[in-house]
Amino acid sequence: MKYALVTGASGGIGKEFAIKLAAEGWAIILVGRNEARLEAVRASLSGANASASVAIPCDLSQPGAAGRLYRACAERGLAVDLLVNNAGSGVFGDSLSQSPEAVEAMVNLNVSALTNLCALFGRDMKARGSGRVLNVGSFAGLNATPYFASYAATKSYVLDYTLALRAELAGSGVVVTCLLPGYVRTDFDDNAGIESDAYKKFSRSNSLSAEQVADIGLAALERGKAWTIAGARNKLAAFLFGLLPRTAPPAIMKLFLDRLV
């Protein structure tokens, strides 16, 4: 029996990853902060090994959380063959006015926890000669983004780290892939502190469903791709932005966002 560990599994993209992987025959290790929601997802899973799935409550934004999660799996005898680093958060607004505590928690979750989980479970995979890692970055990580400055920077890190780790593990039997979604129909906007109805309307009208994004990510992982952008519009925007000087996209984004917020 093979286990897939999915962080941020209590809802959104993480929940869809868990559902789809369970249907493929994986036993799922569901990780998130809300135990009741994790258990509800676990109860909804169906598949050959769904009954072996477990929920492990863990707040990965806290220092040392990745190590605690790794030890919790080891104590249960759970060997992770697929790691889906999906958990992430954003902080929206003027960078100089954001709560230091909120920014620190976001960096811990988006950067530190992801990095440490890759290292801890990745070394086990390398020792076994097989395994897969899917890190969820963001389209925002491709360019500096005003009002999402620190969030976009953390997601830029996710892509760069993933590609470097992939190169290090080449030939080891461990495949590492990065998924870059754009707008997704989840609770992200509300959790990031976005209050603008105009922004939320734009976000909803240009978003993919969590199920669509999970499908794209798993397909990319199955094909062994290094990274993929979710959605044709996002791929086109990334191509066009890529033709510009590095300073142009953030300037364009600021003009655009100023009209929405």
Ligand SMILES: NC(=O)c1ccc[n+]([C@@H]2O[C@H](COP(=O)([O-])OP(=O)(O)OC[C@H]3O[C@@H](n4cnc5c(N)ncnc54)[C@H](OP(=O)(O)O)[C@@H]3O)[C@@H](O)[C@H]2O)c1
Given for the second form:
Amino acid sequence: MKYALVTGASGGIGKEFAIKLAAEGWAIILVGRNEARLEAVRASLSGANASASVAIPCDLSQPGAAGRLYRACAERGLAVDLLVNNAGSGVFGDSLSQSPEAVEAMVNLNVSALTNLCALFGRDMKARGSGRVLNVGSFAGLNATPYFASYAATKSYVLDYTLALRAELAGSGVVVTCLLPGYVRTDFDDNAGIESDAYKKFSRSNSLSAEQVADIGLAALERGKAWTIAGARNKLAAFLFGLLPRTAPPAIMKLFLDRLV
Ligand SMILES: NC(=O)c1ccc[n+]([C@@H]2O[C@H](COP(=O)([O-])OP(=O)(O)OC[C@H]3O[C@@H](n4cnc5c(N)ncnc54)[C@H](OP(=O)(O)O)[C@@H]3O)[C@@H](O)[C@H]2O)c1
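Having gone through the form predicted on its own, I am curious about the other one (the form predicted together with this ligand); can you provide its structure?
Now the full complex is given, and it begins with the chain already shown.
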């Protein structure tokens, strides 16, 4: 039986990954902080091997969390054939006023945990000569983003790290893919501390559903793509921003966001 480990499987995009992968026949290792929500998702899974799925509560923003999660899987005898590094958090607002604790937790989760989970599970995949990793970055990681400055920088890291790791693993049987969603209808904005109704209205009206984004990520994974931007509008925006000098997109976004926040 093949196991897929999905971080952030208690809600949002991660829950959709878990549901879809279970339907494809994977047994799922569901990871997140909220045990009750993880168990509720686990109980709702259907598929040939869904009943072998397990929930492992883990706060991945804590130092050493990736190692503890890896050992928890090893102790249960669970070999991970697909790692979906989906869990992530954002901290929105004026960069100089953000809570240092919240920023540290975000960097630990978005950068350190993702990196160490790739290394720990990736090593085993390489030894077996097969495996898949899907890292969830963000459209925001393509350009410096005012008011999401540190969040966007963590997602820029996710893309660069993924592409470098993918190159290192070329020919090993392990394929690494990065998914870059734009706005998605989940609890992300609220969890990031966004209060502006105008911003939320804009993001909602330009968003994809979590289900659509999970489908796009899994299709990219299936095709062994290096990376994919979710949604035609986001692809076009990325192309147009890419034509500009690197200082232009943050300046344009600042002007735009100042009208929303
Ligand atoms: N929504 C968007 O607009 C958007 C856009 C671009 C990229 N993304 C990326 O997509 C991914 C999923 O986001 P989402 O929209 O589904 O957000 P979400 O609705 O806020 O869900 C986040 C998930 O991550 C888990 N999580 C948060 N902190 C955690 C921690 N410290 N340890 C372990 N798990 C943790 C949460 O579960 P618990 O609360 O149970 O821990 C939850 O399952 C993230 O990497 C995000 O950066 C989202």
